[in-house]
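The form predicted alone is given below as one chain in structure tokens.
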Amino acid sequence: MTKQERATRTRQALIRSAAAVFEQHGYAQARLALISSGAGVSTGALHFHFENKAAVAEAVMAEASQGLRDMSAAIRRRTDTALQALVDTSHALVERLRGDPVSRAGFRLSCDGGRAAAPDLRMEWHHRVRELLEEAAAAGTLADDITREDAAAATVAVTAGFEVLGRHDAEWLSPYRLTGFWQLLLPRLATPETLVRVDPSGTATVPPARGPALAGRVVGEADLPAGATAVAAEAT
């Protein structure tokens, strides 16, 4: 393995690390020391790639608004309305929430106080909302009587809520719940016409998360053996 090669791996890791501890801890309560040891480099390390905590929030809320990205891109390529891609890219989203510690950090994050400033995940999906509506609008598959505004506020503020709400029980991340939304919201937002043909469970195949999921649980500085941490040099 090459040094850039090494480097890359190691930040990768200090993202996901980091990712972890800003969701279990919070940001203000989260420490350098248990983001490098869960990622099982020094901290010295850590500084080579990322000058503070804020430097690493970013990184993981850049990481974070990029997968949201290129998700909802590939979703829409490969779906025939804006209605459905924007059902399919809500449950996209619900299910990266459940499965990859980088997203659920990255909207934590968003709303969490005493940080630097950085992307913000709820008002990025509040813009993708909006873009799929007014391209549903454009091809009139949404109903007269219903406004985009409206409707992009009802679909972030539930989609949001399931967000907070998933920290505590994950039942509120499960498709059954998404569904149901739809299920409420769909007769009231598409043509007729439109109705019968959107799936309100979805349609497409979840994209996945970039890099491997980390465990459920934070490793702490006392929980890793004797030597597991690197050296700087050699993580860089």
Given for the second form:
There are 2 protein chains.
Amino acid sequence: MTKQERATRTRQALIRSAAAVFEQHGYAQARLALISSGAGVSTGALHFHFENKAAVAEAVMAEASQGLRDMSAAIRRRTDTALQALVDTSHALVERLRGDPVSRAGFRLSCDGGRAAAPDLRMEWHHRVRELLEEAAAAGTLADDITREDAAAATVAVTAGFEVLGRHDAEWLSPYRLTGFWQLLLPRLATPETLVRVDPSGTATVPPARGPALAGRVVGEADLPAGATAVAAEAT
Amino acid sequence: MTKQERATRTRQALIRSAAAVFEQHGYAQARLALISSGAGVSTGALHFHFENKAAVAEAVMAEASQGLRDMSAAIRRRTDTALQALVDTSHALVERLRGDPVSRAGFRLSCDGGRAAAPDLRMEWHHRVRELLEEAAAAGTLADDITREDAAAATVAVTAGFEVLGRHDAEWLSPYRLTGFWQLLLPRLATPETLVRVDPSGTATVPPARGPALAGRVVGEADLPAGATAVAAEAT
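Okay, that is the form predicted alone; can I get the form predicted in complex with a further copy of the same chain now?
Every chain and every other molecule in the complex is listed next, the one we just looked at coming first.
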């Protein structure tokens, strides 16, 4: 392993450890010594990578943001309709909030703190939801009598709600909760012809680990959408 | 003013001041000296009413919980159908989150902290949503093909989402956002005969300040549902 590879691994370990510490103690109470020891390195090594606690938090949020974008792009590539891509991406987001501490801590930090330099994960998600609904409208798959902005806001609010409710009761992050929401909403959103082709529980398959968006990234369980692990296990 | 009245007023002033301090600094960073000075009393006076910071936070949550229950009961008394009462109560809740620091801080503390003794405001709200949907189903006003539990979960998640998104951008707590959600959802929830009788923007009128639930409480602006102040102003 080169020095560069070791440094990258240490940085990733620090980000993962920080996510766990922020989640357990909150940002204000999180101690840098706990973060470095959780990553198995000294506080000196931490300061080689990050100037202070705010910089660590920003790295956690940036990592969560990058993960969300990669996942969203990979899902769009493998999905026929924009509406199904919206459903699938929302399921993959909730799955990440359940299984990936970095995504969970990233969203929480992005929500609770007043860090101007950091990405606003909810705003990025809102932006993506809007894009997919615009694409669905352009393809003529959206019902005429709905307001796209209302549909985007409801989707973003529901997922933000699942996230915050899921902090205390993980059942809110179960796939069936989100499926129930789409079962309610899709008959209002989609034209009748489209509705029969969209699966409210998502069409989770293992995204191919290729393409520039995934280059240099390790696809772990947390990168897969809901159910993908089970599908992968059955396929082997 | 009797000693008892003065004590009650001081306690209320401390709760309001604490809500503002918790909101601005977060629970972990909130200082008792700031809470007492915000209420215009000494820290000694604060300790006469509350043992410690956790007790102050619990009082804020209890006050928010009581307010939610009183409001919900008042709205049900003055509303014809359970479905309209659900819409109206959700609008009144969002209005409180926008205009009443005690409700806002109460929900936030109830969400972020791990205080076992405190009321869980989101769980109470979920319980109330379930009750109203059960009542609507018993009255035959709910569509046959929807799952009540999904409808309750979506409603609770959307309002929790508005709350958390509204912390950084108050527009999420605007009445039109919630109206947009009900415009999407109501055609799925209600029977066609009921749908024409339910107003997704809520039927805000000033609730009468009577009945045991409101006894001894001052009905201020924060106790009124969305639009009630404007209605009251027009009526005079």
